[in-house]
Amino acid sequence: MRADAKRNYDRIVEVARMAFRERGYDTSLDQIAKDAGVGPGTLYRHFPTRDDLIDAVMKAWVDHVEETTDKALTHEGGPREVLLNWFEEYVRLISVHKGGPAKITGAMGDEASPIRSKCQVLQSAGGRVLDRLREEDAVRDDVTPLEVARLVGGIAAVADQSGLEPAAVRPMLEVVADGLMK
């Protein structure tokens, strides 16, 4: 990629990251191009679809998911507290951008989704937490990481859309955690 094309690409991604955080994933792509100082054609040449742009914005986020999972696995406390800590971190991870929880949770399990790889990262991270707790015989064996991601993601989507404070989210996460514990 030429240096000027790389600068445009990086600028579009940074502007989109801010726009998605402030206004959600449905923000105008033409406005993102304008705010980035490029024409719509430049934006669409780099990102033919909205989902391609969302995917580019989420790349750095994937690394953060892995770090967060590692920290969750070393969290002090009993199995229930470890699980609740992971749930709270998961909600925080998918709620970075307005509309993110619904977008990500809706794409969970959709093999055709352009953000499928990001969803798989989340499922894998949740699977690591569940596997550790299963080693301790603390959680049910009959629940998949996909099911848990959808449940916790649904709570995150409700919180995102209604503006719930984190303190109001935790009791809902506790219900899910209690349903998973043996």
Given for the second form:
Protein chains: 2
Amino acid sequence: MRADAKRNYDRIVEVARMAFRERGYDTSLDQIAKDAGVGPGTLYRHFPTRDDLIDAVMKAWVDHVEETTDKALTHEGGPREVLLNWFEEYVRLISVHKGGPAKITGAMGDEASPIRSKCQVLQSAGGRVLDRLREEDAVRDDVTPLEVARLVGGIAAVADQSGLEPAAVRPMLEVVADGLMK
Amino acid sequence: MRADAKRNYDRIVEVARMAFRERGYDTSLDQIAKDAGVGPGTLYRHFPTRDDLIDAVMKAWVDHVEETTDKALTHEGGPREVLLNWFEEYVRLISVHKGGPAKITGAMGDEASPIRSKCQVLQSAGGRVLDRLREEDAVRDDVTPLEVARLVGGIAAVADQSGLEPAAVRPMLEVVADGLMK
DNA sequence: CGACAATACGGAGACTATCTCCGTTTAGCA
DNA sequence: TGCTAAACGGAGATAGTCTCCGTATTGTCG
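I have the form predicted alone already, so could you send the form predicted in complex with another copy of the chain?
Whole complex next, starting from this chain.
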């Protein structure tokens, strides 16, 4: 990749990150190009579709998911607390951008989605937490990680769209957690 | 209202109903106007915003909600079955149009939403079911009808966006139901 | 019945966003 | 330094939203 290409690529991703965070995933791409100081052609060459740009913005975020999961696994307290803590972290993780929860949860299980790899990272992260709790025989085992991701993702999507405070989300996560406990 | 105005109004609503069902709430309004045989001006005079049109389309649907709730209340079986049955009906009710679950659940608790009255109908319907189950002391009482609506609505939104079969939705509803039982 | 005022109609067009094409510019190598 | 492949970016095609306003229709009243 040529130096000027990389420069522009990085600038676009950086501008897009801010734009998505502040204005949501449906913000104007031409505006992002303008803010990044490039023409729309440049943006669309690097990122043929909106999802390709979203995917690029999420690259750095993946490391953060791994790290957060590790922390959640060492969380003190009983199984219910570990699960709830993970749920809260999960909601926070997928809510970094406006529209993120709906986007990510909607793409889950979709083989063809450009952000598929990100969803898999999340899903396996959740799987690790569930496995750990199942070792303790604390969580029912007729529910898949995908279903759990959808349950919590659904709550996050609603919270995101309705602009709910974390305190308002908590009771709903508790219902799901209780429903999952043995 | 003049006779010709009513004629056009009704045609627009009818065409919109089909369009929303088939192509989702983000389908072109100009196209709906064209299909209804009117100019865009006519559509936008009757329905200044997209939500106003959605609201009109939902008018008839309200009766259906009441009716469905009555049936759910007389459902045979234990409390868990009654609750699950209601959840499934609820999901079906808000999924009549593509994008409906997200739209309706997102508007819940929003005082200014044009479809606010529809949400309240749904919420009070859910409240009736919960009240009935609480009489039997079957359901925990630290959860509000609004929270339950958001939990189930979140699942419906995810299912709608991912195109899930009812059979795939059921286990998730079970988790929420179990989490709500005492 | 005929005329008129109020009401409704609908299309042209302004505005905004998406996305492409292609002539121009530039980086990096020989 | 000069060449070529790569990258740039803006003009413009396409499509959706929404408004304005001249035209047409309705229904009433004399």
